[in-house]
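Here you get one chain, nothing else, as structure tokens; it is the form predicted on its own.
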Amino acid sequence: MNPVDNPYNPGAGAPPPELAGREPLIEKALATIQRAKAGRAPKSMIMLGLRGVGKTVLLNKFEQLAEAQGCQTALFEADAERSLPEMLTPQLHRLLLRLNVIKRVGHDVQKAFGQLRAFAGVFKVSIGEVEFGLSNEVATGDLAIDLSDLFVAVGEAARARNVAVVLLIDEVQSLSRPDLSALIMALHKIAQRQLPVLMFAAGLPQLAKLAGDTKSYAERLFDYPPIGPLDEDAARSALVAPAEIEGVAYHDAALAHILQETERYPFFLQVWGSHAWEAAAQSPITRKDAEEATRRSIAALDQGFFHVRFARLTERQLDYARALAEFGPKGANSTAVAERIGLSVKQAAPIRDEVIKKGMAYAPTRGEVAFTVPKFDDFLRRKMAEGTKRGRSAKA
């Protein structure tokens, strides 16, 4: 069928023709940001999910939702080779700017200025090429006092001004120890004093663990909603609405062959459901269209989406993602993964922790490990399987 017509859209974080299953978690985002609003201790929100279930998806469709409800956004991505201030300063002088439209009388924007400009000053932060001069606020140097004195100081202005600032986070795991603990403290006193400063993140399931381990009270300050694959009629859903509008209709084999592929993971639906609509010739899609959907999807995936992070692996690092994919798409026990590769616990728990920082892999449970993204174990299994072709083909 005509590419152009194509209603699907598998890129990184873009939203889908139909945002099916995820019903609840946006109503209830939206009633947080208007009890932000209203003045009514909102409990922050950190998303947590594997690669692939539409977590940045969410967070813009919550971003959307705040600005609806006349709210001051600020949304970034956590690296972790920039520290929090670098990422979070003209974040914040944007939004201040924005808050400074709003109402010109009154001195709470410009003492929140002027502890954004103490804040990037004593942790030497720029934005563009112009760096922030002096300012009469003060700054210690210590991050989680001085971010916390910022946040009191923007929430004081916009509750001033009747508005919540919703701060909107990716990729929280990235940060570091230190910054991810001086957020939390700042965000736990913005509770304390009842500021209408909201935050929602999205990160990888170890992230509630990194957080409870930071701060014992960061499991009682925020909600943490598992984002998973879809259910059965969802993932239906996902997949049927966009094409119906474009007078398109899917065989019941041809759907149940991508749900059972895809295992329902939202970013695996729109590779599919492309990959389907370019395979078919007319509607409807049949289960033939969606088989050469799964070898072409397959292929892409290999080429982009998997290689990019197989890429990013060391030598040591690939030997034990090639254990752990053995085991299965529900990972395994440490110790199993440990004498697959013939090291001790000790030895091999290093190599774990660096494949858990490059956001591989993660800890289910105590002494468990299993890959944040999904089919990376069939991946890494396909790649095996070619090495020891060419390696016959060579001896051949």
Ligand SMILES: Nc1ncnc2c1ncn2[C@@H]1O[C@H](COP(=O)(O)OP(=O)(O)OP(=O)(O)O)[C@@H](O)[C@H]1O
Contents of the next structure:
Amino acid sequence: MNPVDNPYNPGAGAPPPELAGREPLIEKALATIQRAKAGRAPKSMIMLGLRGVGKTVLLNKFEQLAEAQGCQTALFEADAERSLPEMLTPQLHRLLLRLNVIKRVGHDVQKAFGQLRAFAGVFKVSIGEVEFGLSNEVATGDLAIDLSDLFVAVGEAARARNVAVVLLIDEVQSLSRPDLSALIMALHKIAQRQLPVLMFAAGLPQLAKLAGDTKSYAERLFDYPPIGPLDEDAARSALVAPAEIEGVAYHDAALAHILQETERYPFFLQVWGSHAWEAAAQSPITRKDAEEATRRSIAALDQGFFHVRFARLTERQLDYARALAEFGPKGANSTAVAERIGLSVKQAAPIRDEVIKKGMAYAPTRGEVAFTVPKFDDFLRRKMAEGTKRGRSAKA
Ligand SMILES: Nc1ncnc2c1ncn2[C@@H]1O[C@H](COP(=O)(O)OP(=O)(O)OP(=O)(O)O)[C@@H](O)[C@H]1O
Ligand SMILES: [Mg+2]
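Since the structure above is the form predicted on its own, I would like to see how the form predicted in complex with this ligand looks, so please show that one next.
Now the full complex is given, and it begins with the chain already shown.
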């Protein structure tokens, strides 16, 4: 069918035509925002899930909800190459400028600006033309203390204006340990003071453990909703609803095939939906179209989505990943993976840690390791089979 009308939207953070199956979480986020606005202690949330489950899309949705509620928001994606002060300062600066517009009188925003200047000064961050460093407020150079003071100042300015501040942080597993620890401590301080500052964060599943290891109270301070594949009804509506708007239907057998192949992962549903649309000559989309979509989707993913991740691994990390892939989608015990590549657990541990650090794998439970990218094990096994085939034909 006409690609111009193709409603599906595969991509990173690309808003889906139908945000299926996340209603309970969206309601919860809305209630949390409203609680914060009403001056009640809100519980911050860290959404955890594998690649392509829809975490970024949800964060963007929460940002819209917060803005619709008149809250001030700051959204950024954590980057392992940058420090938290570097990423946070411009965001908080913008946020304070907007808070300042709400009510120009009062020293509280000026105090928060002063705190931010001191903070930026001590952590050597500058943004644009703004002069940082000269301030009546003080910063100690200890990130946990200074961030707590800064959050308190921002929270007090927000409270005086009856608004809440909503921080939205994506890829939060990329924060360094000291940065993560300081962030948790600052939010802890905010919770104790009952100030209207709230965080919605998203990250890969290893984060819960990281946060808990960093500060044991982090377990109680946040909710950690797991974000996973959609349930059957939601997965069906993720495919059907956007097509329906264009007057296009699916045969049940086509839907069943796509649900099975995608394992109901949101990103894959968009990929398959998009290819099924293009493979079909007309409505309804048939099982044959869906099977063609599977061929095209796998070919496209192998060249793009999977390949870029594969290309990021060094030779020894690849050996590790290949061994892990042999165990299937659920991953394996680290000891078993080490044995498979003929290394001791001690020798394999640093390689495993590198693969985890690259965001390719995580530890579902202690001693276990699994891929963060759904179906990456299938991809690696496909590649190995191709390699073997090529090897055989070269010998022949
Ligand atoms: N609830 C949903 N229903 C249908 N499609 C969805 C849903 N959530 C996300 N998608 C689609 O899935 C894809 C991935 O979404 P998103 O980038 O938010 O995932 P992510 O969890 O942030 O992935 P990553 O960890 O790689 O950043 C996008 O194409 C998006 O349109
Ligand atoms: Mg994302």
